[in-house]
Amino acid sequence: MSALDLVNVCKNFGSNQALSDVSFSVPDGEFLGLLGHNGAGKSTLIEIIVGLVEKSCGMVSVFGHDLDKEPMIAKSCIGLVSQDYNFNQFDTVMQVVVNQAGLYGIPYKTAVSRAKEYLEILQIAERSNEQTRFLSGGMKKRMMLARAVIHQPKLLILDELTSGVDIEVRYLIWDFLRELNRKGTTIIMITHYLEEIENLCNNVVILNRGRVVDIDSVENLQKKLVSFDVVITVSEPVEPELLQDLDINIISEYSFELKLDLGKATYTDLIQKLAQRGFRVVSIKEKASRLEQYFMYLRDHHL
């Protein structure tokens, strides 16, 4: 059974079409990345899935439960961490998490036990009795994650969870999510950090202007990039006239960038070509990850 099925989902806000004919399925146990530039329709799609926004057309099914016909059952399967801090700033951390459990009929003792466990893993247990208004942004995000999983949902949706979070906390959250996914929780992640997609996700859905423009595994998406930009550092000052046919962009006296066509050349070919012209290469690195460069290519192509 699929964790999520979307069939021809669309959403109109007046004359503005935010989503158009969005269809894809998420297998049970998947870790899916949802990518798209600002305004692509990602958050609108998530809000439709969790029942916060009414779709204009199409069908949404969560673990076989149609969102229109069985909304309460479908929603009970979902945990959500939204972009916004949507909790009472004067409640304590423990109150925020435990009160969420009460909405799902979880006994108080069970809720407290789970809350302590999750807050401990996410390293904010020592702040359990403090009002949430005194927490840092990263602590609030971790508390919201604990709140989202308190009822042990089968589908967890994360909308920019690690935005503004420092790198150590991000790694802590990654480990927590990996363990949830290993135990069977299906996860859908919206993020602008493409390294998160590369480190965590199996497959990726890319949206552009409310439409799905690609669905594939991270590995296959990276392979679709036929050329990519590389930054080269050399030991002697760059002489542009020696590199005219390579279409370079000079960054500094000792470095430049160019596009490497994977179908016509390799790193070895490039190094040899530069050596023939008197350049000794100190380093070559990709300007950005291949997934990021493919995402940018898709965005520009569809725009």
Second form
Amino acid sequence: MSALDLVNVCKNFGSNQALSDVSFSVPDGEFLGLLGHNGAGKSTLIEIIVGLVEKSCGMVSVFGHDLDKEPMIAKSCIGLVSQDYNFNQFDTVMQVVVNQAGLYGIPYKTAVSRAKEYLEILQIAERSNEQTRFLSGGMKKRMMLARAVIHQPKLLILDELTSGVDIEVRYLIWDFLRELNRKGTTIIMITHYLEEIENLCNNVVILNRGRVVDIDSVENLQKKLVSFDVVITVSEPVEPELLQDLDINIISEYSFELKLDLGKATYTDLIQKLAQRGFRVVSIKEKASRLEQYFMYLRDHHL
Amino acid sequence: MNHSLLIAFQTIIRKEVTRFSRVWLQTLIPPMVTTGLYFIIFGNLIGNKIGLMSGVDYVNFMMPGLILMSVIICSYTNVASSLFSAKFQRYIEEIAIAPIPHWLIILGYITGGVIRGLLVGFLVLLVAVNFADCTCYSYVHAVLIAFFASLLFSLAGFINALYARNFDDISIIPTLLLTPLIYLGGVFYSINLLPPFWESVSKANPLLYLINTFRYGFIGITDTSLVISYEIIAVWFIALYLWAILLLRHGKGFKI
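Could you drop in the structure for the form predicted together with the partner chain? We only have the form predicted on its own so far.
After this comes the whole thing, all chains and molecules, with the earlier chain placed first.
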């Protein structure tokens, strides 16, 4: 069974079409990345799935439950971490998390016990009795994550959960999410950190201007890129006149970047070509991750 | 109501009670102070010069209306400000994404309003005891009207908050509509004192019926029919409830 089915979903804000004909399915147990630049329609799509935004057309089904026909069952399957801070700033951390459990019908004692467990794992248990307005950004995000999973949803949706979070906390969150996913929770993650997608997700949906432009596994998306930028460091000072035909961009005395087209040349070809001109290659690095470069390629080509 | 919904209902009430209890200096004390001042100025100082109203001491005539005024205003503002704050700070999304039917959202919020309204009513009564004879003529009518008034105006506050786009929108109705209706609803005078035309106009004010029936509960005197009062309450409750449900179905205040 699919965790989520979207069929021809669209959303218009007046004359502005935010989403157009969005259709895809997310298998149960998947860790899906949702990519797109700002304004691509990612958050609108998420808000439609959780029932915060009324779609203009199409169908949304969560674990086989139509959001329009069985909204209560569909909603009970979903946990959400929003992009913005959406909690009462005057409630304590514990109140925010436990109250959310109550809204999903979890008895108070169970909710408190689960909240303690999740807050402990996410390393904010010692701040449980503090008002949320006194928390740092990273702590607020972790509290929101604890709140989203308190009713143990089968589908967890994360909208830029780790933005503005330091690397240590990000790794903590990654471990928490991996464990949830391993135990069977389907996760949909919106993020602008592509290494997060590469590290966590099985599949990726790329949105651009409200349309799905690509859906594939992370590996396949990386392979789709045949031409990408590499940074080469050599042992001798770079002499541009010797490399004119390669269309290089000099970065420093010993390094330069160029576009490598795997359809025409391999890394070995490139190293040999440089050796013939007297340059010994010390290192070759891809300028950015292939997923990132593919994403930029889609954007630059308005796909 | 199944067990999950009952827990959700209790949770909304707990959130609401926690909210107004946290700021008790702003939510519970001011009505006591204001009503105490009314009793001192209009009851003792000016009231002594007025003498009897409908055959009873003016301070005793005025007392039920003052209590009900506090109940009505506090119930209304509790729900209006709570729901609007939730919208403003976006934590309304906590409820909007949860599997809670619309009727339960309404019930939860208005129960919060009723609790605060009745609590304030009780506190104001404690103040009134020091100035007036608070013996009840009919506990049933006094309690029922206090309950229904808080229910009705909590519901009205809920609707106000759904429409509100800024903080002005939740203060305009209490200031420009509710307060005049209360003051002109016979808190301080019997409508029998009015010329026939204005007496007829006053009878179009639904608050007149609430205030008079509540007064009947305390001193056994009313300018209106008890049956009509309860009919008006029923009609207003049904109308406001349907209005609120309709708004939620269309996502007003909750959805984009």
